[in-house]
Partner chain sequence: MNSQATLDLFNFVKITCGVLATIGLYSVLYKETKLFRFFEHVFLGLAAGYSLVAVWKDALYTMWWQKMVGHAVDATHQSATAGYWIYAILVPIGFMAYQVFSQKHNWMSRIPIGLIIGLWAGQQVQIWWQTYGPQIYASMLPVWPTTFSSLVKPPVTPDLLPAQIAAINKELYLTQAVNNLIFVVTLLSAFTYFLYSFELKGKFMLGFNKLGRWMLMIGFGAIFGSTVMARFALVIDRMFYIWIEWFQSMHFGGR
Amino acid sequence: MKTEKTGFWQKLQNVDRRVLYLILVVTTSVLLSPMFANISIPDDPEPSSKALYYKLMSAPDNKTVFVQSDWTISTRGENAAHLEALLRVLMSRHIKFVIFTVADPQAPGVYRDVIRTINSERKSEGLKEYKLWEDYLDLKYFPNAEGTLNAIASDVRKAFGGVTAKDPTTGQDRNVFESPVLANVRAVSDASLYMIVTASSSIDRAVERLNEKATLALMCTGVIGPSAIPWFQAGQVKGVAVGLRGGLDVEYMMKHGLNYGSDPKTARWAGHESQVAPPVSEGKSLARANLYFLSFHGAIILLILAVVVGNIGMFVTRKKRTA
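Please supply the coordinates for the chain just given, on its own, in the form predicted alone.
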């Protein structure tokens, strides 16, 4: 029996690494499939994520939200989940928004893909699709971040005054401030929230220029989180979702709410029990962040198992040699 067991462990140690890679790919792919989409990973969201979700759910639905989307395809694992969750919340509450970037000319392409994805979901669920001009505006790319943020802080109508968009009722290009989305916006303070979704230090410049004129909130990659959280702690940014975990936090609250009644799964925020936010009322809640987090943990479990099996195999082999 001893020799048979030793042979078994030796075979495991000699498994072709390509087999391990194949198992990893299959496992993570399966965990990303729709069959796991409704599995809610247990979560206790970070206080900064709770503050962000409360701000999103308590923002007046008759005021426009500004979305500064400063990320590209390289950080879609985190930022795509952020923007998808943000837009699902806004669309579920029928809040109008403007979206633009000051970071990269490629950024509009990726945020437009996200908008198309969410609209496709809503159409398949029989929900209202968001329409350009009527429900949101795509202001595109502004190459000078500091100059643009200074202009927005000083006079938003001058900052975006030269931008036009097509009015679908007439087929003609019109100034964006003639759209229902911006018709009542005369200063950035008229926006209920100024959201930044980023993989860079955009938030630093925004705090410097907009802190006293707009309600800032942030969704950022894990790399940016440590330098961004102090802005939240100082009260200059009203909510922060950091990395993939931050995306999971928001999706979890979209599913279960915040301080929401007697629901045992709702996120509880000690010291802020009066800040109640319900789950989203329509559309998806658990989505990319939840699936990515599940898949990530599947990969970590495989890694741990591989290390354990390898060490057991080494121990058995050495024991045989010294016997």
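I've shown you the form predicted alone. Could you give me the structure of the form predicted together with its partner chain?
A single chain, with no partners or molecules, comes next.
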């Protein structure tokens, strides 16, 4: 019996998927190693990220920012970079913020980790640490996004009215509206910005209920991004950072600014040259997204290679069969 000889391309087509997983793990791990840590991939931020950074940097520093953090560990790869960048910008500008979630009971634990990390980073750099009650409030978890966002839209004082936090000066639990963070907030429109960091459709719920009442801006995963961009184009959301790339965009502008002076590295926004935003004045700029981005490129190159090799293999095999 004559056996058909298997060619090189056919062998490649039949590679065990576990070998591909192994190559992916090795590639991404090697590119994360410290010897590549100082390599920065050049970036030209997306217009939606530029709009987001401009909004963040032009928000008045005497007004509170609302941060709705709707993600957990499963999307830390993208959302941690987003929240870290967002909080670094707010803290560098000494803007007070409230943080809460309407999506997942596990989300407060995750955003508290991020706040703790950035606070200890600021402490090590000799910068002011953000303090609960004085500088920010942790309102925890609100179940039922629809109901909570309706309540926030109609009366934020009732929506958050039952929440208390410890006043460090007296050690007593007090209503959060007695804190310097929310004392001047009577409606959600009193917040300069309503930021949503999400891995879910909670942005849809927010646009449905809040887009006429608050200035919304979004940082979301690559899965949510495509459905969120129309919100930006229609002006319902004032800025969007999508996925790891969006995180890097913000970090890049934190380092080099937007339309900022004659710096050749500053992000230029065609048609919006008058919208100038400087780099952040203190703290880290390039961080998690920048660290991940080289590895991310490695993974994408692998994917493209696999698609090309697979297609060549398919054509060669088909040609052999017809010959």
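Take the two forms, superpose them, and find the largest set of C-alpha atoms that agree within 1.5 Å; that set is the rigid core. It should be emphasised that the depicted structure is a prediction, and the values quoted were computed from it without experimental measurement. Positions refer to the first chain, counted from 1.
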query: Rigid-part rotation between these two forms - which of 192, 77, 41, 115 lies at its hinge; finding: 41
query: Angle of rigid-body motion between these two forms, smaller part versus larger, in degrees; finding: 28
